[in-house]
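Let's start with one chain on its own, the form predicted alone, as structure tokens.
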Amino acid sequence: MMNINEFIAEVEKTDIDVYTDTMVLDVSKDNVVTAVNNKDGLIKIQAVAVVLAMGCRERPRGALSIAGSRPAGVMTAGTAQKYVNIDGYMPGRKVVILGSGDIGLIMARRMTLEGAEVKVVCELMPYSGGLTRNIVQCLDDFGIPLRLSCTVVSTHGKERLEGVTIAQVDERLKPIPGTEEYIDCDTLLLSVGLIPENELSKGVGIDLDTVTGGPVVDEYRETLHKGIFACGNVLQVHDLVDYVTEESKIAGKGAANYIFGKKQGGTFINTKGVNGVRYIVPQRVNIENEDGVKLYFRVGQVYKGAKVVVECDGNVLSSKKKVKLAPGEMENVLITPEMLRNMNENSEITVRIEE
């Protein structure tokens, strides 16, 4: 996999434009960029095809709605990557952390390796977010120990934290009352989801999956609005950065056979995740694609020795058993162009767990 040097030194070989230091503040119904910088000002670009890769940003704090005052050394995950990795401060010296996504974990093991001492990592869920080489390399390795159903119910310090309370919660995701536990910190770290930065994609009237965050597009990650297509965390929030990279080159190749016409029409069909299956991306495919396509999904919950069954018009085209399926990480199908061909424009592909 290529890193971002080699990326950059790619795009520079080329005759494209590449604006810096530029903000699009609005894409159009008809394909207009309007984009701002201090060298060019206002910018109006008429495209034929767009790429949305916006991202996505930290869920913060007022989301959560946990009670007590609002004293420095609270902080999203990302912030403290930003202050210890970039700027070179240090957020606090007692931790807490609260979610164990990814950026948490790693979080967890780079403050204790710049001296601090993580006192616990809190999850909400019975399972954790993060990969679970993550759990075991930034968590495990270090002693750090990981609390299930488990959540921050107040913060305590005025100027500065001071520490913070801590409850089991039962089914419901609720604290259980005299499960309450006080630990003393200066420092909460928020690792409690990252949501796809879909302002634009709003303001263009893209149809938005409920269950990702980020636009419903087909197999070339072209949303429901022509000519403008989706990749990365702004269409789902990933694990692996392999698959950010992978993705993006199905969007780049989808836009530009969009751009020379190569991209024809044809008939649609829906994919649906079921019994276990949160969601699929992408979220409807030509079965007139002569390539395959692979579907992307998450579980809702931890599964082991599971299968995973692909079906479409009563048939099953796959069913593969897995050691284990995690929520924090994405696994993938293929489905293939001999399986397209045996579809009609009433099939659906579903995918779903069996126990």
Ligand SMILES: Cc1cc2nc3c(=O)[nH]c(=O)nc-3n(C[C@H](O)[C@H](O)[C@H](O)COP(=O)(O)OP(=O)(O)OC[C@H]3O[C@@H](n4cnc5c(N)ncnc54)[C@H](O)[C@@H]3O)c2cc1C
Contents of the next structure:
Amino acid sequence: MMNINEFIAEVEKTDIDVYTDTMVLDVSKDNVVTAVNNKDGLIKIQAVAVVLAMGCRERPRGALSIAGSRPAGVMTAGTAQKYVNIDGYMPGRKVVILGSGDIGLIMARRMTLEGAEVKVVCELMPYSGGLTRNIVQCLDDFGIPLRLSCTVVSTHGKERLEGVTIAQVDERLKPIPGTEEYIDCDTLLLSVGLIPENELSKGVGIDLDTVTGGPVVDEYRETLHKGIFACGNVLQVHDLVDYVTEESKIAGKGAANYIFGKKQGGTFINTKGVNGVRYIVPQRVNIENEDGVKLYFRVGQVYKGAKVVVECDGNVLSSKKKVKLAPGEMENVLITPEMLRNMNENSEITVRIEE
Amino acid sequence: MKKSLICVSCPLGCPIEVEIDNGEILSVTGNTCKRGDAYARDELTNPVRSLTTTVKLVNGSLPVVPVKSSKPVPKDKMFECMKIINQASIEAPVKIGDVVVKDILSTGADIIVTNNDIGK
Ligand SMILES: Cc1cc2nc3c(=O)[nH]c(=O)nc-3n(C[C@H](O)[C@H](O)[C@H](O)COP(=O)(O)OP(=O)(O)OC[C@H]3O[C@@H](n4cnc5c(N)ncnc54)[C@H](O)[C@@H]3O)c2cc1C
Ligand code: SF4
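Now show me the form predicted in complex with this ligand, since the one above was the form predicted alone.
Now the full complex is given, and it begins with the chain already shown.
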């Protein structure tokens, strides 16, 4: 796998114009990109194809309902990661982490190795959203407790955070009265989910998937707006950058084929996740596709030994037993050209979990 | 004595129980495949971890540069390694693979730079 410097070097070898420190303000309905920077001022580019790759942002505190004051020392795990790994300073000494996704777990280890005391990682759900490997090597290795079905209900402190109150939650994720516990800390890191950055997409009027928060796309990663493609975290949240790279290649190829008129029309049908499958990307598939299509999906809970069943018009296309399925890990299934050949414009491909 | 651990050799994450007597491993149970057995034995006799952190960068475009151990180091030496790395520094320009600390704590691992920085 290439690293970022190699990608940059590849781009530098081409005659592609690169604008850094430049903010795209708007993409119009006829694919005119408007951007601004302090060197060129306002820039307008008429594009044939646009690839959206704005990534995602971390869910901030405001999106959670934590009572209490608003002292310093409460930040997202990604912000803390930037302070420690790029700016080179420690944002705190006594840390509580809310959310057990991989970024939260990795920051627990990072802060511990730098000399901070990570008191506890609280996870609202009854399972961790992170990889087992990270739970073992980022928490267990350092004896950091992971409290499942647990959340932060309030923060304390005026100028600087002085402590938080945590509590267990019931099946409806509501705090259980009487289980509150005060924890002395000066830092609260939030690792509570990522939101695709789709302000620009909304501006163009692109249809978004209510589950992924990203655009609805076909297998070339083209949105429902002609010539606009999307990939990476703006499309769906990825755990690993390697999958982002894979997806960006699909979108890049799609955009190039579109520009050179190679992307033929086709007959598009919908994909749908049911019974445990929360979403599928791409949401639309061209049944005339001769290469076959990989469908990426996520499940809503942890399953052991369950089957992933792909069905179309009442016929089971494939059924595969998986040792483990977890919300934190993106899965995929292959739809072969042979399967597509038997479909018509009214078909729908469903993927479901069978226990 | 019994020790419990979770195998991380694959995403299944089997809970493994190891019976030890006087430092001798008597049995390994709970693993689904033989990789779990090997993992448990390694974990109990010589646990190692890759170390990733940052080191102070002099005259760099950023104040620190990311580094890692060229191979995993013994788990119980991680904090000692951190102490040494936190006292070390390197001067820009640096490139991927540059050695910051050679053979750290005689573990056989070097601490190497994992990003380029052409300097100020
Ligand atoms: C905090 C955090 C830590 C992570 N750590 C890891 C890790 O250690 N390893 C791993 O494999 N994965 C990690 N990930 C997973 C992550 O999904 C990928 O690593 C990857 O960075 C996502 O790539 P992307 O190109 O989709 O988005 P990004 O890398 O986020 O890139 C989007 C870019 O678009 C720019 N942008 C947005 N809006 C505009 C605009 N209007 N105009 C101009 N530019 C704009 C942004 O500034 C940004 O540079 C992490 C994710 C997060 C959030
Ligand atoms: S014991 Fe085997 S199946 Fe179980 S987690 Fe380890 S490698 Fe995976």
